[in-house]
Structure formats: C-alpha cells, structure tokens
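Presented as structure tokens, the chain that follows is alone, the form predicted on its own.
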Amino acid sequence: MFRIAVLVSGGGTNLQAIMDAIEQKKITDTEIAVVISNNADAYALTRAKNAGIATKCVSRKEIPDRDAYDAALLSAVDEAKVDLVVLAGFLVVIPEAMIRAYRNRIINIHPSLIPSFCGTGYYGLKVHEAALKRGVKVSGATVHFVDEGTDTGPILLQKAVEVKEDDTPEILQRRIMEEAEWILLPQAIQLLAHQSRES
C-alpha cells in the first residue's frame, strides 16, 4: 500500500478531491497515512477526521521557533512512513531538511500554468487577480515536485483552463480547481503510486 501524507492550511478541497478518487477507484492501492496542517481550524482537519484519518497539527502558534517548527514538521511526516508527501493549500514554506530527506517525493498544486503567476507571494485569489490583471486567455494548474525554490521544482503535470471575460478572481478560482486541480493531483497521486511499483 502506497502511503501518503496530505499538508493542508485551509478548507481542504484538494483533499475531498483525494479522498474522493480514492473512494472511487481513481487512486488505487493507495492511502492517506495522515493528514497534517499548520491551523488547528483548518476544516480539511475536520474533513480528514469524519473519514476515519489521522489528523495532526503543527502549529506556529504552538512552536515560534522556526528551527524548532521546521524539525516538529519534519517529525510529524517522518512519524507517517509515507512514500509521498502531497501539498494541498499548504502555506508555510518546506524546511530544506524535509526536502533532502523526501527529494522528488513531495509534490504541490499551484493555481497556474507555471512558470506564469508562480514564486514568492502568488498564492490563493492573489494568483488568479494577478492573471486577470495581465488579461491572459487560459491559466490552469500545475503539479510540480518541490524543491529548494518557490514553484521551481520539476513539473508533473499541467492542465489549462479558459479565462473567460466576466471572470472574477473567486469565479476562476473556482473554475481552476473544478477543471484543473480536483483532476490533476488524483491523477499524479496515481502515476507516482505506481510508477514506484515498477521501478
């Protein structure tokens, strides 16, 4: 059984998404080991746990030491035995310690076909403002392995998704992560899944 863990900050609908596709065959032979964000009022925690997940929280609060927090973090995934770690709206930067030690084993869904709208400070609605802003005609969602930048790691996938011209920033939002984000992070979990098998 393919183990991963799910970082999450928010809402958790990337992680609906997962669970949906593993209930649903989507993602096979795999399951969410544990489910870790860094607000302990995240409802994707609420989410995770009315499945029957293990649910843990690292919270800044809790741990103001950056050295401390990043080594707490590291734990956290390490105490899992996971073969991948899966952001999904995680928005604390990854330790570089977690990142040698999980290398192409952590991946992460960005609101847009990077590079556009990617790096430091594009994150959430600020992605989608700033596509409407520079008038684009397709954004989409990419899955990239993360690396020592911000969304410079090598990309997995990618899928567009049309900007239409009534679109606000919570309208394509939406339409990003129907079209684009709830299909692609299944799909790569899937790939890696069994990609691992094979090799």
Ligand code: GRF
Given for the second form:
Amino acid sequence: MFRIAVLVSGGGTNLQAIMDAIEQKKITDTEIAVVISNNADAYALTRAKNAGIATKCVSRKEIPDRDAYDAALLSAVDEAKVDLVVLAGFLVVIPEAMIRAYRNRIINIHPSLIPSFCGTGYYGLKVHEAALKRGVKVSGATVHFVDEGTDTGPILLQKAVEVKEDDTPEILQRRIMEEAEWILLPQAIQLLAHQSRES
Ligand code: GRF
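Any chance you could show the form predicted together with the ligand after that form predicted on its own?
Zooming out: every chain and molecule, the one shown earlier first.
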C-alpha cells in the first residue's frame, strides 16, 4: 500500500476528491494514513473523520513558537510513515526540514498555470482576482513538487480552464476546482503511487 498524508486548512474539497477517487478506484493501492490540519475547525477534518480516516490537528494557536511548530508538524507527518505528503489547500509554509526529509515526496495543488499568478501572496481568491485583472483568457491548475521556494518546484501536471467574460473571482475559483483541481490532484497521486511501485 502506498501511504499518503493529506495536509489541509479549509473546506477540503480537494481531500474529498482524493477520497472519492480512492473509493471509485481511480486511485489504486493507496490509502490516506492521516489528514493533518493547522486549523481545528477545518471542515476537511470532519470529512476525514466521517470517512473513518485518522486526523491530527497541529495548531499554530497552541504552538506559537515557529521552531516548535515546525518540529511538531514534521513529527506528525513522520509518525504516519507515509510515502507522499499531499498539500490540499494547506496554508502553512512547509518547514525546510520537512522539505529536505521529503524531497520529491511533497506535492501541492495551485489554482493557476504556474508560472502565472503564483508565489508569495498568491493564495485563495487572490490568485483568481489577479488572473481576472490581467485579463487572461485561460487559467487552470498545477500540481507541483514542493521545494524551498513558493510554487517553484518541478511541475508534475497542469490543466487549463477557460476564463469567461462575466467571471468573478469566486466563479472562476469554482470552475478551476471542478474542471482542473479535483481531477488533477487524484491523477498526480495515482501517477506517483504507481511510479513508486515500478522503481
Ligand atoms: C484550492 O483552491 C487549492 O488550490 C488552494 O486552496 C484551495 C483549497 O480548497 N491551494 P479545499 O480546502 O480543497 O476545498
């Protein structure tokens, strides 16, 4: 079994897409060992608990010291003994020690076609606001490996999504989730799960 940890901060629709893909056997021989959140109120944790998946909250509020927080996050991931760490809307900067320990084993989903609309400050609706402001006709999503930079790691998969005339940031965000993110992230996991078995 290929074991993954999914790190979340919010609603968890990408987590749901992964859980559904496992259920529908679009992702095979893979299990979610743990869902970790920085936010105790994240609905993503409820989704995981309802599905009988182990959860853990590593909260900045409870561990305000940055080094202590980074160590707690890394040990939460280490304890789960996973092959892959999946960032699915996780809003905490990944500690460098974790990036080193899990080199090429952490992936993130970003809601634009990198290198557009990415890097520091581009998260959530801000990404889509910037895309609409620039007037791009195509946006999309990217799954990439996580390195020391912000959205700078090697690109694994991308999918383009049309931007429409009357789009608001919220409408574009939703279309990119439905047409790209929820498809791409499960695909990336399936790809890596099976690559790992062949190597
Ligand atoms: C997604 O748009 C993802 O690309 C971004 O954060 C959002 C998470 O949404 N990084 P959800 O929690 O998976 O619903």
